[in-house]
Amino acid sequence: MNVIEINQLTKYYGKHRGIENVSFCVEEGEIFGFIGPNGAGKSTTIRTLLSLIYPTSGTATIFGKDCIKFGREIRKDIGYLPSEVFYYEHMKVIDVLKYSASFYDHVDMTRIDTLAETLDLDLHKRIDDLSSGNKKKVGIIQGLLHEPKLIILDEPTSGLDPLMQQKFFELIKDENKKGATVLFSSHILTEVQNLCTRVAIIKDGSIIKVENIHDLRENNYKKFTIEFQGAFDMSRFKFAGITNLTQEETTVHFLFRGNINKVINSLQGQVLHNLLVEEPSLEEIFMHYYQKED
């Protein structure tokens, strides 16, 4: 069953493109990554899903229901963390969270205390006394306090220190194990790589690729680093399957898709100092897709 289904979703702001013909699905119980640089269309897609803005064309459903027609009903089962959070500065944290809880039925108020303890957040401080990282913690608790079936995270770790980021990831994994589906939007590729099972790559408002992260990393590409002893012939690497080719003095780096024996055979007669073949990072694969589109 698909919790989210997006079909040809398009949003224009006057003559300016927001997103165009975006299509992908998020399956029940998965953590789905949505990656692209700032301005690529991630937040526009999410805001349209939440019916905070209306699409120019296309459709989107959550829990099988149209996001526009049933927006109020759907949102009761969604936890949303925007990329930036803003609150009434003079309120205490606990008052903000109690106010948020009042919008939902049957919220276990002890959950607020548990989440605050996990994130090391003082509930009795005023909002204007909090750092940006602690304000982000308020947003995390606000998004999770009602135990939502779907968690939508838009650049969730900005402002969090590395230790707190790790606690946050563990918290999201725990919620997922309990049955929550997660849509995780980020431009920080290592986060998506370590947390998600599938990923959609967006550029300039359009989806470039939707694929299993394991397939992206394990099956498609190998990363070669070849260090030569003395002079070498760069023309040996002018064949299909090689991308992201760079040269640093006597060292060559590239990604290769295909039978690696083709690369090995091309090295015959050359004197090597070192040869390293490894799995590329998601970031290197991501940049490959962007360069290929360009």
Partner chain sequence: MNILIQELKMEWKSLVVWCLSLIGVLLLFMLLYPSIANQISDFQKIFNSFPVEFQRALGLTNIEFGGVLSFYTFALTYILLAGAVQAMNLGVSVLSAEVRDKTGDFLFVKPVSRIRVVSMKMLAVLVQILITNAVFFLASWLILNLLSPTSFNIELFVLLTGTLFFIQIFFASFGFFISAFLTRIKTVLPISMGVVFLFYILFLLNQTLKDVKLSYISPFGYFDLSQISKNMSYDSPYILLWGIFVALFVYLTCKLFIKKDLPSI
Contents of the next structure:
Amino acid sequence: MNVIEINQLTKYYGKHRGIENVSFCVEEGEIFGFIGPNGAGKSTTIRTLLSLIYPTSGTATIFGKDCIKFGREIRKDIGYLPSEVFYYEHMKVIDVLKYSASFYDHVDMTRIDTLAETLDLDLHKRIDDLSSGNKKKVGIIQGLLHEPKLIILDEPTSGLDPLMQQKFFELIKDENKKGATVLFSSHILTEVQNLCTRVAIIKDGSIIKVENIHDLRENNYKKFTIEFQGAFDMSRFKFAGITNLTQEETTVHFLFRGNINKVINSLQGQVLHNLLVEEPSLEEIFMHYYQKED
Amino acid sequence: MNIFFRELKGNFKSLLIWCLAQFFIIYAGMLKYQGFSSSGVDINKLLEGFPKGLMAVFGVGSVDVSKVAGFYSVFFLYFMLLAGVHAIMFGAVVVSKEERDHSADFLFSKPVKRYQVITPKLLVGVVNILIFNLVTFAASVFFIALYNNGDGLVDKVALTMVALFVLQLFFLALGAMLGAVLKTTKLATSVSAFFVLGAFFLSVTVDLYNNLEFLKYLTPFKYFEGKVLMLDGTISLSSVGILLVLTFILTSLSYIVFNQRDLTT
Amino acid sequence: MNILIQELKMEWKSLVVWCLSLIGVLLLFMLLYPSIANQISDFQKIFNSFPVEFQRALGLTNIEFGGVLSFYTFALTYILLAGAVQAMNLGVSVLSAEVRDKTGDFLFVKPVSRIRVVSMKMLAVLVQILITNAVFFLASWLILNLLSPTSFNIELFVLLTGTLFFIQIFFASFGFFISAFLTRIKTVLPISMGVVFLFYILFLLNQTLKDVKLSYISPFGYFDLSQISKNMSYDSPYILLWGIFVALFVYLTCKLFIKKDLPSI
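Switching from the form predicted alone: structure of the form predicted in complex with the partner chain?
Next comes the full complex, and the chain you just saw is listed first.
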């Protein structure tokens, strides 16, 4: 079953493009990555899903219900963590969390204490006395407090130190194991790589690709690094399947997709100093997608 | 200069709205004069026997409002009110807005000294109140001329505008000082509103009750009087002096306090 | 209910300050009453000798002089001004709070419909206005009883004091409308002070000379205190107009706000 179904979603801010014909689905129980550079349309998509903004055209459903028409009902089961969090500045942390909880039915209030303990957050400070990292922790708690079925994270780790990021990912994984679906938007690829099962790549307001992380990395591309002894002929590598070809003195780097024997054949008669064939990092694939578009 | 132009641009729309409001008031007011002057009653004679306190109660000063200069002089209170609100709010917001907009870190981490930020901001304030003043001046002369056989009473209106400008400067400086001293824009504007309303009510009280005459030094709305400016054509130099000195003190205070302020993100 | 309670919790301090200020202003004026009371009968004699057209010109026809209520009427004019600022402030700030404080991503992702958020916030403003009026009503009743040696007309007192409620409701709903209409309000007070003072000055202008057309523009003119004193009732065309405006503002606010894109942080 699909928890989120987005169909030809388009949003224009006046004349400015937000997103154009965005379509993808998020299945129940998965952690779905949503990656793209700044201004690509990640937040616009997410804010439309939450009916904070209204689409110019297209539809989106969550739990099988239209996200604009049934916005209120749907939001009962959504937890949302924006990239920057702002709360009522004169309130204490605990009061913000209680206020947040008051919107949902059957909230287990003991979770406030356990979550605060995990994240090392003082509940009795005022919001305007908190650092941005600590405000973020408030955001995490209020997002997870009501044990939502769908967790939407919009660049959630900014402002958290590495240790906290780790704890945060553990929390998300736990929620996921308990059955929550997660939509995880980020431009930091290692995060997505470590956490997600599938990923949608967005650029300039359009989805470029939706793929299994596994496929994206393993089945498609190999990263080659070849160090030659002495001079060599670059034109050997000009055949289909090779991308991101770069040369540093006697070393060549490229990504390759296709029959690996073609590469081996092209190396015939050359004296090699070194040869590395690796899984490319998501980062490199990602760059590859962007460059292809340019 | 970059800060100056950015502020100027950012305030253009609100200045336009304020000026339009002022223009509308002058227009509506002078339109009424037309009807009023035709009633042809000698008001001065009627008012002779009035107890002073009560005249103020019913908004009747000892001014011949059937003459255009007299009628216009009644406006002066309204000008002071609107211009006062405009100037004090401008001062309070312009000084404190960077923190409200969370742009303080951006601006003050640039290689500028604090005073180099405040000075252009206050200059924009002066430009804004000056434009407001000039619009008032132009609209006044135009509409007076319309109902006074083409005579716009330029010199008397000009004198009135000088008084208005001195008041505007004072309110701008007061606003700026509040913006620098108080923690947030919201607090600064609230206290500013309190000052303007308080000063206005105080001026009414002073009108009302002779024994409270000494309190008039506490409210800027009593420093100049429309009828003295418009009918006698004289301006109280001591009032100008006091207000300018106060403006200077308040401005200096703004600089000193702002320089020592802890900026919040 | 949680939104309502939250709003009231955040606003109760400023509510207390406003209530005290309104009572303070009333007290300021009413304490002057004993010293002026004896002049009022003189005024009545002189005024009655005025030509009718002049009485009309001042908008003072058929004013009932004498008694504490006539003076209360005068003081109330200023209470209405301050009360209008308070109400307008509440109206503008309550719906723009989420944008100003960037808490929209908190509140509007909760499982509540927009219409519920809007109506709860409007309800919060209504509650605050009701509290203000209740407190002011009691306080003014007490003050009048203490100051007036003789009894006064309770019905008229209720009618006069009731105008505060109507004026506040008008400005609050106008404030709603402005905040739904303008996308990014950063500071509330300059807007509400500007608008209220503009209407107030138009009303003052209109007092100088009765003009029916202009009295429709300013809500202060809808509740002419001297007319109320004379007729012992509100003027029904104006009440109707008031109702239409309030309903229109509330309706448009809901319509606009529900369709509004919330700006991201």
